[in-house]
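This document opens with one chain alone, in structure tokens, the form predicted on its own.
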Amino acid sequence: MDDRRGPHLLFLTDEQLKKGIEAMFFAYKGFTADPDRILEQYGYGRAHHRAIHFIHRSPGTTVNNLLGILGVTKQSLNRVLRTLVEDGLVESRVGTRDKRERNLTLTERGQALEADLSDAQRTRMRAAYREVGPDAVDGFRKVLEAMMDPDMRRHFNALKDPE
């Protein structure tokens, strides 16, 4: 068996790891290119995309929860949210349990933009997954999860769909 596969994964060379790192960079560039073209039409960037994505995944989420998921400063997130609210894509309501909280949901326009952005990424991922097969899909997800910091893994696991 080839030493670069199967049970020998713990013995990857620095060159193999470097190729994996480079593959992640280039894959991320491709993964974000399609949504970037859509976002450009609105004058938005990736921070807007991430906010839209996670508000969609957790309707009614709080600003503090979104801060934890995105790992950005409150000032940075507030700039993004202000734009999305002013443009009619996100609705911010006073919290029902705590009046200091703001609960965030996508408007119909926000849901439509989220669908366009997600469709573009799903199309790319679906094509890649079909090309590599189900074992690689499962392995890829496991690698990504193993690379997450524990706090981010908790956020990720909280977002998983029930199976």
Contents of the next structure:
2 protein chains.
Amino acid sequence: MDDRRGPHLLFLTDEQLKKGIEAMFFAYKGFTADPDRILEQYGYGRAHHRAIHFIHRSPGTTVNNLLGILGVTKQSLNRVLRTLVEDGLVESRVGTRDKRERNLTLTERGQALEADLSDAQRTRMRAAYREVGPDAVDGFRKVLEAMMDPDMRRHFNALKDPE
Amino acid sequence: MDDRRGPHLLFLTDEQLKKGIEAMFFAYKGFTADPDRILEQYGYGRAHHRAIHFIHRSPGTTVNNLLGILGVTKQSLNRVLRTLVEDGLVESRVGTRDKRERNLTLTERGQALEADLSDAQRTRMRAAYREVGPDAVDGFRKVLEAMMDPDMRRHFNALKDPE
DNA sequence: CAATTTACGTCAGTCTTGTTGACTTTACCA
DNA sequence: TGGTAAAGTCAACAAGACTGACGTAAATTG
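Could you drop in the structure for the form predicted in complex with another copy of the chain? We only have the form predicted on its own so far.
The complete assembly is shown below, putting the previous chain first.
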């Protein structure tokens, strides 16, 4: 018989997998807690955060692209985007190449909020990373990527990589 | 000068941390996608899933305990719990030790749905785990736990560990 | 060039899931 | 006995998702 046990094959009980599921649940709560507190002061929610984040990440992106990344309807995104433009955090300019498109960028005030939110979230993540070491960080990223839907992984990999 | 570079100190750029943040966002979407599809057929949402999950995990748990784990208001939880009891998925029995408490358990039908949801979620997680190997899984869990709020970590660790 | 498709925006209505605040009943406890 | 705790409920509200329908402007295609 072929005994394939060893470092290359995982024997994971349902209980172990459930602990992983629960870890995701609790960690995601922590992950969003800090920015949520900041957003509350501005009267914004997570939806605003996500829009700001990805506009910052891909300046000049279009509405359609953002829809693909966020995976929501245009009505849902539009509600958020409208308030951000009205409040002067996001600028929406008619596209140069294709005038049907709108190129979205953060204004100075938008960038300031982005920096605030990002700092809070990075601080927690940096603390977690430091606590557990580089190998764990590597594994963390690998598992997360493997858990994504292929569509989302495509979007994820399309984002600019750190050099 | 004290040169502390080496395996014990991480040099993480903001860009690298942002990729981690984005990975969490995209992965969480994938993480919830499968159960969401099942729940839709029952007319339930994620809130129902969470209640079912943690009642399954701690049979006989009380409403108060569940409130602590989920981090929502009792009005919010009650709405969900009521429909689950009405639909015959959850049983609420007056506590034996303390008659003010209600001990929550899954009925047979509740257990069946839990198994369905759990299977879907575990399948994805198992696939991810197998893809990346045991070391990565270990790192994944460590980072997640480090990212939790202390309160949540307490709840997390209070859950039965796999032997 | 005319017809179609695409990108965006918007109006209206619905649903889930969270919130606050107030109030009741029952039970425990000091 | 009087205070506190657990649970349940009513009402009102808000964020953020959804569907469906419609309009406009620009690009694309036959």
